[in-house]
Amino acid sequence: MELNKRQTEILEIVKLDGPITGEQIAERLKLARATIRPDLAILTMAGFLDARPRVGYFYSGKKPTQSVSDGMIGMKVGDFQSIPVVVNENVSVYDAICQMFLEDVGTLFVVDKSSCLSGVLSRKDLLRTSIGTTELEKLPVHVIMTRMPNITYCKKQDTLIHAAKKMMDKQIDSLPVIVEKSKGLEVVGRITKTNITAAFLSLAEEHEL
């Protein structure tokens, strides 16, 4: 992991006079408390600093990697999930595009008569179709859709940073949780870049003074 300048002076700072409170180091930074705040909770996240409350940030001593899979490694797609928006895949274009901005979603899941996942619809996918198609009643989603084998997704027991990383390798914004079913993979909840950072701050703040 790469610091930047400010987290690099963060840990100076804290090597050489831990343990130290956040207001302290904003003050030898001659910066406000809340402006460094994302920079402790990234160098605690990541394992260099440690903190107590009442106490302060101190150096932890330990690798990234061992903080990291300490803190993160049990955090469960399955706690974290939410409800998935599904559309059928004979859904006409226009229909799913009124399904995506009443539930205020980024991705719809498509499924099969059997109720399994057959296609992914993104915003991309529909604005490209709407703009080059005028008749969007009548165009079924599974013509534009993304199909199988080309869908990522996770299950509930993947950690969210196996989750995460197929996110960030395939430059989505969200996953299928699914199900194995002799039918095929039934969609169950979906995981989102904002789950995920929802659930990493909040391991963040219970380090927060």
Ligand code: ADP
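On a predicted model such as this, the values are computed, not experimentally measured, just so you know. Only the largest set of C-alpha atoms that superpose within 1.5 Å between the two forms is called the rigid core. Numbering follows the first chain given and starts at 1. What changes on going to the form predicted in complex with this ligand:
- After superposing the rigid core, the Cα of residue 14 is displaced by 2 Å or more between these two forms.
- After superposition on the rigid core, displacement of the C-alpha of residue 51 between these two forms amounts to 2 Å or more.
- Once you line up the core between these two forms, the Cα of residue 41 ends up 2 Å or more from where it was.
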The other form holds:
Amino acid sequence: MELNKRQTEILEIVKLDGPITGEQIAERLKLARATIRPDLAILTMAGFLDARPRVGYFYSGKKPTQSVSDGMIGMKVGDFQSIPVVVNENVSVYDAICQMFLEDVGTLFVVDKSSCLSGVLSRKDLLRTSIGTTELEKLPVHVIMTRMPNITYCKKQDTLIHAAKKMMDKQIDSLPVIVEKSKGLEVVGRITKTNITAAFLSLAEEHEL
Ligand code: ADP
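For the form predicted in complex with this ligand instead of the form predicted alone, what are the coordinates?
To see the whole picture, the full complex is given below, headed by that same chain.
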């Protein structure tokens, strides 16, 4: 059930200061007691508030559920991101492959000597190189990576929907989460299709689907 603005305000007041009488709630909202009577009735009937005669209203502990679309809009990259796995651009393709297995990730982010984002290595980038090249230990990853400025990235405060759209539009599996610094882009996280799937599931669980 979705609450309107006034019902949400009433719930907040009771959460903070309950037990509280209807008269006191009305006073806090600068409204007449009669004006908020229907809202109090709805909140009580829906189980958000408990009312005791001569004591007042208590918060029952039941949380109002958001609509699915509000829930999706509220999902931010920063709440679902994973730890990024980063390699230096002079690391060999061989070592990058080992790193990918050790860290169990599908994408490595490449950084330059000032630790700023300079490239991306996907599974197929490494596979493609492995097929055609023998001396993988001698080949630095900066030769084969997808490089800046062609990297698609996102920020912690972006919505997950925005990040998902970028991944689908560019047909890529992950995005670095970055913070802009004067020297370049600092990699602080990683958003993958797995993170999006986890978010999708958490939304379903929240709504008991
Ligand atoms: P795979 O190549 O294993 O299918 P992706 O679909 O993620 O994995 O990558 C496809 C191509 O896009 C690769 O060449 C990779 O370097 C590049 N790529 C991956 N992620 C990004 C990104 N965030 N920005 C730009 N290019 C990327």
